[in-house]
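First comes one chain, alone, set out as C-alpha cells in the form predicted on its own.
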Amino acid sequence: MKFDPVALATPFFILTVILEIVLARLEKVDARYEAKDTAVSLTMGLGSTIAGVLIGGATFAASLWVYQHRMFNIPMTAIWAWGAIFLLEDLTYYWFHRMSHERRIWWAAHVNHHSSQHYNLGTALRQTWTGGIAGTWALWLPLSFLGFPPAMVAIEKGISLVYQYWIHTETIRRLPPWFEAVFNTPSHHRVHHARNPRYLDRNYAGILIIWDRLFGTFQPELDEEPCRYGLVKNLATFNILRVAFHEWMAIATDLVREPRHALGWLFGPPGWSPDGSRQTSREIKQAWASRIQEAPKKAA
C-alpha cells in the first residue's frame, strides 16, 4: 500500500513532540514532560510499529479474503464512498475503543496507552504491542464485507490515528463551541485519559464526539475538576516490559489461581473478581457518587 497516513505523519509527530518539550521548558506552553516517561512512550510507539509490520500482512490478508465475499462493489473513486467510510470507520473505532475499556482481555492490550501520568503529545505515541494478538482488528472486517476495499479501510484508519495525535495535549484548552460539539478535541480526550472517578470510561471518540453524545458516554471537562492522569492504580515503574505486559501477566496469574472463573477473568470488566474484592470502574464511580451525595448531609 503506497499511501500510509501514519508513516507520512511520523516526522511531524517527532518534530511536534520536540517543539512542545522545548516550549514547555521555556514556559511558553502548559505541558509537562518527564524524561523517563517520554522515553517509555517513544519506545512503546516504536514497538507498536514493529508489531504492526509483523502482523499487518495477516490482518490485511484476512481483509482481502472477506472482501472477496463482499455484498457490494464500492468504488474508491467515489466521493460518497469516502464520506461513508469516514462515518462507518469512526463508528467502528468508537465501539472498538469502548470494548477495549469494558472487557479485560482487550483492556490488557490498551491499558499501556493510559499508563502515563502525564498528558502530552508524547503520550499519543504510547501505543500497544499486543493489539493484533488481542484480535480487535477483526471489528473492521465487516467494512470489507460491505464492499469497501481493504486499502480504503486501512487509509481511513490511518487518517483517524493521525487526527487523534494532536488531541493529546494540555497546550490547547478549548476550541470554538461548534467544533467541541461535533469533533473530538484535546478537552474531550483529556477527560478520557483522566483517572478521576467522574471521568472514568468516557469520551471514546476517534474523530467525531457525536457517538459519545449519542450512546451516553460523553462527559465534558469541568474547570472545577482538573484531570488527574494515569491508571486507577498507577504502575510506579518505567520498566518497558511491565508497561507493555503487566495486565496480561495479571490475567495469567488469575487464570492459574482460579481457572474456573476464566470467562470472568477474560471477558469481565477490568477490576472484576468473583468475590467482589476488587472494584470495576462502574463500582468506583458509584462509590464516588455516594460520597458526593453524603457530603452535604454531613456538613448539615
Contents of the next structure:
Amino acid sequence: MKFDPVALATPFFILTVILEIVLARLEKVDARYEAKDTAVSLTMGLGSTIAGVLIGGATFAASLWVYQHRMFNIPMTAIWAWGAIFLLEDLTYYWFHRMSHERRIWWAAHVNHHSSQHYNLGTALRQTWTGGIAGTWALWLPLSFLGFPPAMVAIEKGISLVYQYWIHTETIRRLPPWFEAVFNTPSHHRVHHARNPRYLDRNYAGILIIWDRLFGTFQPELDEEPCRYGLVKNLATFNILRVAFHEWMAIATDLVREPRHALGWLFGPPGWSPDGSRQTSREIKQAWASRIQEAPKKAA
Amino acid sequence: MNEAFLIHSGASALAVAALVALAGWARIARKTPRLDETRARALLAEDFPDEILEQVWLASDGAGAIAKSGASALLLMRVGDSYAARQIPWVKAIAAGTRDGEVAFTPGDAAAPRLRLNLATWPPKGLAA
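I have the form predicted on its own already, so could you send the form predicted in complex with the partner chain?
So here's everything in the complex, that chain up top.
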C-alpha cells in the first residue's frame, strides 16, 4: 500500500480548520477568516492536488530514471538513511523556497501561496497549480542520484508539507525557546508571510529554521512590528484563475512588450525591470532602511 | 484517472464547500468600517510610504479612496475584509469611465484588472485637466 503523508493528513487538515474557525467564533482564539478568501485558499488547495496528480507521473518517472543512474545504494530500511534524507530534503526545500522567492519564473508558481491577506490554517492549503510546470521539482533529483529511493524522497517531501501546515496560524504565539531555535514555528513563518519591508524574503525554512540562521535569512518576529500579510502589491480580485496565473500573465505581458529583456523578466528577482521603474524586495528593504535612518533626523 | 482519485476529489470539493460555508457562518472576518480620511491615508502610506498625498477623495460607500500625489493617482479598494492599492498616472485616473454608477480604474495589472470606486463626482472639479 502506498504511504502518502499528505493524503493521510487530509482529514486532520479539515478538522483543524473547523476547530480554528469554531474557536475563533467562540472568541477562544484570535483567528480571522473571510469567506471568499477562504474559498480561494481551499480551491487552490484542491486544484493543486489535481495538478499534482496530472504531472506527478512525469516527475516521478524522471526521479526513477535518475535513480537508475545512482551513485550509491541507500537502504530504505536503515534509520541513518531516514536521518540523512530528513536533513538533505529539508536543505533542498530551503533552496527551492528561496529560489521561489528570489527568481521571478519560480515566484510566478509560488506567489499564490502568499496572496492571502489572512494567515490561518486555510492559507496553508492555498497551494500552487503551476509548480510542476515551473520545474522546481528537479531540485530533488540529486537526492535520487545520490541513491535515495524516489519513494523515500516523496515520503519525506510529504512529511515536510504536513509539518508546514500547522505553522500557518496566529493562534500559537511563541513556543519554547529551544524549539524556536531549531524548528520552523508559527512565529517564524508569520514573518515569512508578512509584507512589512523588514520581513520580506526571510525565513525560507521547511522544518528546520537552522538553514535560515546558517545562510543569513533569519528574521525573528518582533512584538513591536506586527505582521501585515499578503503581497507587496495585493490582489484586487478573488477570481481564482487570476489568483493562480496572474504572475504568469504579467511575465507574458512583459515578454511580449520587451522580448530583448527576456532573461531579466524570467530570471531576475520579482520586481525587476530594465528601467528600474519597479522595486525588488531588496530595493524595498533599502528604501525602508533609509527612511528609518532619516526619521530621527527629521524629528530633530 | 482512477475511480479512487475521482471519489477523493469529489469528497474534497464537498469539504471545501462545507468549510467555506462554515467560515461565512462564523462571521469572524476583520471589521471594515467606512473609511475616513485618516484611515485611508494610513492604508495608502503602507503601500506608498514615499508619496506625499495632496488630496484624498473617499468613495461614497466608504469602501475605497483615491489620492493625488504629484503626477500619480493612488487607488485604494476594499477586497473582502482587506484592501488592495495601486498607483496609476493621474491623467489616466481622470480619464477613467463610469460603469454602473462606479468609476472603473484600470491599472493594467493582471492581479488588479479593475478597481471600482463609488465616487459621487469624478473627475474632481479644477483637477480634471
